[in-house]
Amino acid sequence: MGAYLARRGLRMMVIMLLASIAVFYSLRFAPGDPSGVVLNPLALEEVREAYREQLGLNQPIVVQYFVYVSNLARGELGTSLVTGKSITDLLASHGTNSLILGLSAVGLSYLIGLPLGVLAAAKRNSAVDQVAMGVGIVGMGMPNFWLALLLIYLFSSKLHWLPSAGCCGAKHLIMPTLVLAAEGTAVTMRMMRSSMLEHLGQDFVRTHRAKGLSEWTIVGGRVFRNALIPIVSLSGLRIGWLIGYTLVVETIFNWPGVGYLLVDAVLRRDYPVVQFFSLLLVFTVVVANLLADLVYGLVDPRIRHA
């Protein structure tokens, strides 16, 4: 286990290094810079050059990168060039909002997807199975931005039940959570159904049936745990999908999370904010995949022993 964690830790360091280089250089090579956003549009070019010099943007890109990495290593995260707020304060406020939205979406997708997948497998080819699979196809096929617009049109414009945007009450959370959880619920349900059907056809299930165990005892107590392995493996990848979708969902619903902040910072060329939160999202995905691998051993001891 120690050697495994050491290898994964080294891999994580390499990924973070490559991600930091990619983010840093892509920002510098993109058109525009902070002076075009922070300063008055009528400011003289001499003033803009002085501002760039103050930020160190006139130095070679390699020098800028090593200065940024050294500051980051010392825990100096920097401040926003646009608002003047520290990165720590932005992380505390926007990170909390994203965590609330993300955990709500993940919890909802598993709370609905797992039971429906088990039920569809247990009632294979029945009306319940057909309806569940139909809902799964719609959930996987409908783009999340389109679903968001439909929900806003129905529940905000027509019925006036829910606010179309804003934060941070329970009513503001409902529609973003539904949109963010839609595809994850559909994927979880379909994978759970397939995994359950695969295990229901194995010999140990026929043995349990021959012993007289009830169908629900076999499904819930014997098959369910083994069928969770593909779901666990998918969970690490789904964090990456969730982060990508969060950028869209938070922007549409004006939910002040990390995704909304990151999109706004890119448009404003707020270099410190973009660099830190981009790396934070990459780190989150990498750690999520590591945790998914570790949970393998808890779900299936054979993997741990191997």
The other form holds:
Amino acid sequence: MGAYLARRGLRMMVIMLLASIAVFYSLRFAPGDPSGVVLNPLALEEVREAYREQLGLNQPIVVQYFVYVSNLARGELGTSLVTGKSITDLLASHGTNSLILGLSAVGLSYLIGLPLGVLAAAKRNSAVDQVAMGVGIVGMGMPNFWLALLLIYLFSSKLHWLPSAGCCGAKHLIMPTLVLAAEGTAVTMRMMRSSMLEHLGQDFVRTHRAKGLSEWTIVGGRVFRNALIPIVSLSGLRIGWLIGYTLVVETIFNWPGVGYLLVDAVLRRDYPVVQFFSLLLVFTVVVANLLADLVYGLVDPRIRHA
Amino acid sequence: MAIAPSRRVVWKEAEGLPPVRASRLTGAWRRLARNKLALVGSLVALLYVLIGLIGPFFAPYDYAEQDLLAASQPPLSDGHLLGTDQLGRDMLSRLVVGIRISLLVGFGVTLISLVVGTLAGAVAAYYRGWVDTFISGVVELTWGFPLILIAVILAGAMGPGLPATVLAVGLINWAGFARIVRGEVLHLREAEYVQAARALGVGDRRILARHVMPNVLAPALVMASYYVALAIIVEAGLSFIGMGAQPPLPSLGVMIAEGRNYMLLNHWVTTIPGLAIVAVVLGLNLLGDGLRDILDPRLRSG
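Next up, the form predicted together with the partner chain. The previous block was the form predicted alone.
All chains and molecules follow, beginning with the one already shown.
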């Protein structure tokens, strides 16, 4: 286990190093430079040159990269070119908002998806099953931004129940959470259903039935625990995708989280912000995958990390 | 001895059957036709491919041509079958170009990643050793990485636009195919019937073409139909938030974004492209489910 952890840790560091180099280099070659963003379009070339010098942009890229990494290591994350806010502050406020939204969406999708999947499998081909499969197909086929528009149209424009965008009250959280959770709910439900069905057909279930255990104990206890394993093994991937969807959903609802910040920074060419938050999200995805692999080993004793 | 006559009957019938290859194909088609949802899905996919290929040639107007005097016409109005948007641009002409963009990103990029991924997976499984270690390492890193995140980072580097979206889809999705093909080829090269063919002196190329590829392509095709749907959703979503196709290019996502502020008055400007996306994505997912049931019984759910 220790050797496994060390190997995975090392691999993670290599990934982050490569990712940071890729992001850093590609942003340096990006069309347009920060002086075009911040300064008046009519600014003199000397002023632009001075500005570039101030940011250290006239040094070789390798030097710039090492300056950036050493600053990062010392916790100096820099400031936004557009708003002048420090990235540390942005991380605190936007990071918290993203965590709130992300956790409520994950929670909601498991809270609905798991029981619905179990129920659909236990009552196979019943009305419940049909409804669940319908929810699954629609939930996976409905693009999340389109679902968002429909919800806004219904709950904000027509019924005036919920605010169409903004932050940070409980009412503001409802629609973004629903939209972000929709696809995850559908996927979880479908996976849980097929995983349950697979296990319900196995010999140990027949043994339990023969022993006279109640159907409730068998389905809810024995089968459920085994059927959870594929859900856990895919949760790392799911979290990665959730982070991707966060970019879209936060932008639609103007929810001031990391995703909203990153998309906005890309549109405004705010390079320090793009650089830091791209790397942060890549890092989060990599860590989520690692954690899911470790948990997988814990839930399923057959899988031992040698 | 009661079994013997009936056996002879079966044997006789088997002699009368068409060659195995033809029956396998017609069997697949028959199962597709019986699977109603899959049939609907494949018809929808076919319809979109047709619209995307030839639709823009029959478009009544230029997709960017504005006519402010005829702005916000509802569907079925004079000269505009699907109405016009707030700038008087013909919705039908914009829709067919939007569908073409979706298909380009969906089918086009998926086809390229299918080819690249299949080759990479087959090479890794065939040569093994360090080639396999290298390819598998890259695949493990790439596979399942959130497409939207990569696309936004690329948009940051290249400037927002379709090239960044296309590149992101291609960079990520080949790995999914490589992963599944590698596993399948590794499994097949040890399979008894492949060993048997080899023992009979069948050449490598013939083994690959007759015994390995058909079995590899089945799961890859199932995956492809989901990946096309995924790419279409991602492209539309990115275009919607301004990271993908840029106006006036009428990507379905751009059309929805532009109509968003007029949703209460002229809902069709958002509804029509929205329904177009939902229909094609549903169709492709149904097709994928159906293909999985038909081609790969091991993956069959429930």
